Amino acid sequence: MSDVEDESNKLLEVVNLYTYFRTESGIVKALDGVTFDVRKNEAVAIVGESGCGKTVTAQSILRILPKNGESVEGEINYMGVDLLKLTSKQMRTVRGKEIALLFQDPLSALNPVFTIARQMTDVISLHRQVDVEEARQIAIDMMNRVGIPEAETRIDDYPHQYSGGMRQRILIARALSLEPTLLLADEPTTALDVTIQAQVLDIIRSMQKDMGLSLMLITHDLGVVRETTDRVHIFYGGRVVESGPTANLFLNPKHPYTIALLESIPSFKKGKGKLATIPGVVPQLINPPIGCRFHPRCVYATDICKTRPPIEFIGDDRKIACFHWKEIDEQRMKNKGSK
């Protein structure tokens, strides 16, 4: 793909977004000029360590920030409409019906005192304007599609009567029963056993393809990213530092943070040697580092890194924000060649 992007293929485009939180300790600059996009019918990953702004990004898109949070600058363009300029009433028609959110913890996302039928049919009736009987049938059909056995009877059960994996399937069914165009999945497997995680991810990816929708997967799990997404946006300290096709980025990372992140993944190929770690700590966003936010932890940092690097298009649908990426890349190629 060339450096000239196809604007018509963009479903969601976040442009220069700044989201801040006012706290007693000061202003937290959770998102500091974030720019990325999600294209039609693709699965995109938002990746980074805890506190880098991943969840805040989803909250900003849906405008469900906590009361002390606000998107103070930038654009969130969905199908050509800036969501930040919509009224609260207009935004309610977007949430769920157009853009659905899959929560991290299925237990807290479901009300324990209502049956699954009540929690699904109320939402379906509201957004799809169908009666209760039609809503119930839509819910049952979607529960069957996500692999819940005996959905016709189990729909009348309560959340505590389901396992964690089945509760997450319920949330997937509820979200997709509204026929959204974009699904935001915020760490959808974190609360699940490892054996169940792969099943849930397979369901999400399969449904995404079958329904022709776009997926924005928020995660810190690079194994999940590699298996389920088409493109990746790497976040660090409330900024996007690198973007590109998943296979390309994993094979040849450019940004020093991306390189360090990938080298820290346990692998049988690495043998029994010491696992690579990233020195230092994640920056506090009340008082973040000046310039490139990764430079205090970066082994390649120089004085120029104390100024903010621009986002650079480098070909093959890749973007990077680093002053030294070329020399880092050349050095890594030399090291590979000498082995």
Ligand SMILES: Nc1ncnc2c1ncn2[C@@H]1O[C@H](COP(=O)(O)OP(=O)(O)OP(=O)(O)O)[C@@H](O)[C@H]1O
Given for the second form:
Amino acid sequence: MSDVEDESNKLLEVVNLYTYFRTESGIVKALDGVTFDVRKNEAVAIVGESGCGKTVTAQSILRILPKNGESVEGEINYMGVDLLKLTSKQMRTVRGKEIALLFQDPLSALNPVFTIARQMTDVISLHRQVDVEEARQIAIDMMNRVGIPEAETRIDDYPHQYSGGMRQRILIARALSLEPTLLLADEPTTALDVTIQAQVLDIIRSMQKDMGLSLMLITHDLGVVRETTDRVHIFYGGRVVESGPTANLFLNPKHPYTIALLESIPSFKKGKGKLATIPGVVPQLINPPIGCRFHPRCVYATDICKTRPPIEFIGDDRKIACFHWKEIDEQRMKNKGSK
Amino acid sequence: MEDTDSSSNNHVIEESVSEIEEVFPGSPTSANAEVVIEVRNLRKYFSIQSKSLLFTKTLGYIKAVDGIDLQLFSGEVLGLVGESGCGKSTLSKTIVGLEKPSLGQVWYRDANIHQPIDKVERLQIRRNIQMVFQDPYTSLNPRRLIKDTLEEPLLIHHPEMTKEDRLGAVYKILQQVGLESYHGYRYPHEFSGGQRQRVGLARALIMNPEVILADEPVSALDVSVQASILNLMQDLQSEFNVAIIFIAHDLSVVKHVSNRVAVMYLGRIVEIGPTEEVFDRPSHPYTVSLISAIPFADPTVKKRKVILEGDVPSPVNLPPGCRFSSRCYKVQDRCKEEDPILELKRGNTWSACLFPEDEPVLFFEER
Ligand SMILES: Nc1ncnc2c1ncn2[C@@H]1O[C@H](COP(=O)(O)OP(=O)(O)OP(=O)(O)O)[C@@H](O)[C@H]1O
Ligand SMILES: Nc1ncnc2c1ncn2[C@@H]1O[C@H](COP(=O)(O)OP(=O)(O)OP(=O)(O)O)[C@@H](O)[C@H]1O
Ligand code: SF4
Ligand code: SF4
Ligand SMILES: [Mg+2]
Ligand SMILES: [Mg+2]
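Form predicted together with this ligand structure, per the form predicted alone context:
What follows is the whole complex; the chain from before opens it.
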């Protein structure tokens, strides 16, 4: 166990990022000081419930925020360069080629009026110095690698001629044909059936290993996180509340929100007893709760929780933002021991 | 009942054979359970048509439900699982009478749901079988107060009730689903997803029905909200002793709530039995594949995976023989000729497979 963080293999580091949206009813503080990192060759998960800021994080990194949104403070260091300081022209060379994005809805990401060949080769020839024939060959090779049968002929089909799972494979092939270093995947399998999800995750995982990619997987499915990623960042109300190696963190969650979240899912092995619930509702982000954003729902909250808890490094490559994690942890250990 | 079917491409198959005595798969999970819903050889085909100025040509049929026999027992929760497009929603809509069968019947006790003998029977069926949807928002009138929406069925079915009685019933049901009386004076858009689902449950339960069809009632909710709705449904189910057909694509959820489970593939039930039996010792290769595909959050176990090849075939061109044969990991030549029927395989589990799993499939290895 080491008590200092390893800085050498960081690929992406988001530091104290604030992203706000202007709306008619006020300023939505979607990201409120988000700090996390993605390392070289690792698969990391961003998890949290609806509205906690997962998609906005990806949009901030790639600088593709909706018009009313802006990252007002913080740093997004990618290989030592702060992406927030790049010109839009420089940013265009980062998008796709360095950092690729995979969406939840594979249909809306493809243009229905063009063939798959056109949509793949356009992207490839834009970013790589190849002619049309070579681009087509790269596309076909990539389609083969993600398991699309008869890629040589199917490349001339239109998106509607593919099923949802096949379309997601096309998008993976297109994203990876540019040989990016980091793949941001925003709920890439949420729209798919479980058997198809298993196929697609299997492909993403093996491509990540084969190509030495880093993967930042956004999802709300804790099962997917557990089976696909090495490390996880838990989001709540526009902040990261807990981070660590996936297996270790799931086995021994320490933040009250993470603990409650893991207990609220029905498990295949658990009995039929009552599920744990989290009282209250997710915070609204125009007037968010002061201090720890979880405090109105937290059973351990005290007065100090009305100030912002600092992020603490607690060993085992884990971090947490909670004032009382130590007492809570000791209490849980005692309860476990006495059972 | 002419008015129940909204789709223009409804297809009716002429019944050519006289009715034969049928054997129903599955058995009640408790001794004094009665059959409340009986589905007999149900088929629901949608025609695919090409229309020109003069002629309408039928190009083929989508076999959404393709021969289902099923009994639902009083007070049980029957989970219905299967991949997108396998016919879960069509089956449930046909059961509540929103769709007309192409062939076969659905009975609520002694009443044929699609051919009630009179108005009284029709009302009785409507009152006793209720539906809960994935997002009740789309089924709630956005311009009506929740209390008015909840009051409406009482006006139809209990004209004898006074205004005070009706309001009393509305407040009571709101409380039972964990809301307050004042929530009745709000509009649907003023509720969160979880609260709307509570309203959806209240609307179904206010008639004190015997059967509820819940089509993906928690699929649109966050896990922490989902947990509270699942807890609520369990409480209400035992309190009201209502039988529920619970549709979900999340197998862990289905395992948590149901007593029995039916697994569907391409319009058919391929396996049905007590939840523990089906999930702990699945016999049909499709059930095995489905279970193995669930991503598993528990870090203390490692799960074996059977990754299925290919996609679900189209319900228009079904593979010959067993309809799972194009993706099955156990497929033999015989499977491509013979269409297996549901048979009692072991315990109380029925499955439709020529080469079912006899040995328990080990999904989990302790780490
Ligand atoms: N264009 C916008 N204008 C105003 N608010 C926005 C906008 N886009 C996002 N938000 C708000 O920012 C917050 C974070 O949204 P985000 O889309 O990142 O959530 P998410 O974690 O991806 O949720 P989900 O799991 O539902 O996809 C939400 O409260 C959302 O309403
Ligand atoms: N009104 C209709 N007209 C034509 N085809 C239909 C109609 N309703 C359903 N279908 C088709 O019938 C099949 C079964 O659909 P159904 O909605 O019952 O599936 P499901 O199991 O509920 O799927 P999901 O999990 O996606 O909700 C699908 O192929 C669907 O496209
Ligand atoms: S800081 Fe306080 S309110 Fe926040 S999670 Fe920890 S104990 Fe709960
Ligand atoms: S009948 Fe054959 S193809 Fe069908 S499920 Fe059984 S083993 Fe597989
Ligand atoms: Mg999102
Ligand atoms: Mg459906």
